[in-house]
Each structure stands twice: as C-alpha cells, then as structure tokens.
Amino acid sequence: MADEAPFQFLHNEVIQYIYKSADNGETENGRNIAKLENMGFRVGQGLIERLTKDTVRFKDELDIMKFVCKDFWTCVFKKQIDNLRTNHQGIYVLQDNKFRLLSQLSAGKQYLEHAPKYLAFSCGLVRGALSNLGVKSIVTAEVSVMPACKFQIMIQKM
C-alpha cells in the first residue's frame, strides 16, 4: 500500500500540470482530457504487456474482461471492480464503487464537474490494455455519486 499514495500524488500532479499549462479556455477543457486519456492508452499498454506474458491465451471477450476486472484492475487501484455487466453484445459496464482516484474529492456535488478529469487517465488505462490484447474498444466514465463510478466498454467490431 505505500505505492498507493505516491501514484495518487503523481496522477493528481500531471493533470494539475495538464490543465495549469494550457489556456482554459472551454474548447481546451476536451483537449486536455485527451492528453490524459492518450497518456492512460500508453501506460495501458505496457502494463497489459508485462500482466499477460505468463498466461494462457484468452479464449473469448469476456474472458478479457474478467481478467481486466480482476487482475489488472487489482494491479493498478490494489482492489478488483465490484460489479461488471454486459448485454452480450459488446458492451460491458465496470462499476467500482470506491474508485481510488476519486476517494481524495469531497463528495458533494459541485466537485461532480471535476470527475472527467481524473477519470480520463484511468479511461485510457483500460483502452490501451484491451487494445494490447486484441480489443478495439470506446472506454468512457460517468460519476453519479463520489467515489463510486461506472466505466462503460463498447467493443468495435473489426
């Protein structure tokens, strides 16, 4: 648990540098949260790499999502997802009910503004990890009440 705060401090650093170093104005507000979620897509990808290099093949989506839920998630917030559902149809939806990069923003409603920004690294995150194991995927994140958060996975079909 000592990596934990160190990451948190790091994560909340780089999107507070992100934001301070662009004019923001609103049309920046979309730009910067690609900057993260292209940041989270890169970092996706190396973890993913050094995850799955010890294991079997996948045999089918869900079997990826299962192992995103499970062991990748556990890797980067050091708990798993507490809930995934799909429709068998390519979308799956993670629900983490303590998210931890949301835990250290008050819960009251004013800060529900700010949540894109912190979730846009973690958008990226799962985006680059199932694009390394195949998947083409449109990651997004929605906050209805702090900490918890929904992270909605559409599979594109190739």
Second form
2 protein chains.
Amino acid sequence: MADEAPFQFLHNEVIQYIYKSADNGETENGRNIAKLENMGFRVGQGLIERLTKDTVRFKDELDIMKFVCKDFWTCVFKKQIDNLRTNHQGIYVLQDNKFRLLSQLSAGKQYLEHAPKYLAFSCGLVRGALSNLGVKSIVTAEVSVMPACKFQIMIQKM
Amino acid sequence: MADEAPFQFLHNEVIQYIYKSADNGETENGRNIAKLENMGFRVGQGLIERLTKDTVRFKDELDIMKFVCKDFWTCVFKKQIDNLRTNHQGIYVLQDNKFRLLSQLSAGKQYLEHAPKYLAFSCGLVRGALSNLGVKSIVTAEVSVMPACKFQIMIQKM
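Structure of the form predicted in complex with another copy of the chain, given the form predicted alone:
Complete assembly follows, chain above in first position.
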C-alpha cells in the first residue's frame, strides 16, 4: 500500500470533521477553508523545518521553489511536481498532474465543486513551508480536470 | 526524513485544533478524547479495508491481531508492534517500545499527563481496524515510561 495512505485518510477525516462541526452556508464555507488552510500552514512550517535541517543555504527564490517542488512534495505526496513555471516577477505555477489528495475523488465533473476543500490544506502547506524559508506568499489552487491541479504562488515582497 | 512525518505533524495539528476550539474542563477533555478516538476509528476502518484488499481470509482472532501488529502497524507507524500478549480469553496487549506519536514529546515525567490525548486517535485506529474485520472491541492505552506504550484490547463477544 502506498505510504501516504494514513496521511490521506487522516486528511479526509479532518475535512469531514471541520465541515460537520460547523453550520452550513457560504460564510461558514469560507471559514472552514480558512481553518484547513491554517492547519496546513502549521504542518508546512514543521515539515520544512525538519526537511531543511541539513541542507545548504538556498541560492535564491527559484532555488527554494525547486526544493518545494522536489523534496518537499515528495515528502508529503510521494511524487514530484510535474511542471514548474514562473514569470520571473514573483509568480510561480506548480502543476501536479496527479495530485494525491484528489485521486480518491471521482474524475467526473460532478465533484469539481468539492475540490476547494480538498486543496485548502495543501495551499496552506506550501505557504507555511515558504514562510519558514523567509518567503511570504499567497497560495491558491485550481483544478480544471481532476486529479490534475495547479498551485499558483504569488510572492509578497516585504 | 521519515515517511510518517506528514502524518505525525497533521496528527499533532488535529489535537491542537480540537483542544483549542473547545472550552477547558474535565467534561470537555473527555469529549475531545472521544472526538479523536472517533476520528481514529474511521481512519482505521478505511486503512484496513485497503490493506486487506488482496489478503487471504484470516484463520482466527489471533491471526487478525498478528496482522494488526505487523502489516497495519507498519503501514501507519513504520514499525511493528514489539510485543503481543494474550490471555487467550479475549484480552490482547500490544506493546510498542517506541511509539511514534509519542516520540516527539519529551521523555520526562512532566508530560505524562498529556499522553492520553496523543493516544486517543490510535486507540480508535485499532478499534476501527478490528471492527471492519468483524471484531468488536474496547481499546485503551497506557504509558508508564515515554515513548513506550501499551494498547489493551478487550474483545466484545457478540
């Protein structure tokens, strides 16, 4: 069995738990997404701290991004990001053609509306990892065809 | 880095989240423990279902326990249970000499009182796994010296 299964199942339960314990409605949905994102943020901080314990200092922002796409992604999702693009002005797009936390959902269009709650935690994960490396960012995600997924990172200049 | 790190960090965050979003007090502590146990139960159900997908039918209760101690434990905690004992009357004791979800806590006695909240999820995990294999049980855990831990399983005859 895939190594990430316990993590996946726990991640699913956390989503269920947060959505079940809250009321329904649009405002509440936003709040739940924020809770998941925050949880991801802290997990990302912890993981990157441990992962970079023995690595050499990063050359630049792009070097950090490559580390996130390779080592960090492999640690959490057991695969690398498939494609990394940047406009060299602070925007990075990370594409994962088979994103693990979506792979349990049916690929049909009918579940597309549920995608955001399965991505919020991971957006936070990336934001937390970058934040601990001194890079402040806004991270969003979008899905066009499941289980492929794009994460967009906008660097916030300080 | 150890494979189970994302799971460990997420597990820690779930505990923080549940405890932070609730009031303090003894009753509330019991309720939080129950929430964690229930979450573990459902994760255990899901995991065992996937793990036993291609295995042969189990001979008996002891055979099931051995599977939990070896395959199931390795899947979640990346090690086997160190010692399995039974009185052959429906009580099983599983000892893990270095339980992963406690290994991040200091081994001193001052954190011993926090152990229950780090064990509740795993008690549920075992109960859920057994439940899906048709074995109804009550699972409790105790710690005498961290990070060693004993899980006691009492089979409920149906």
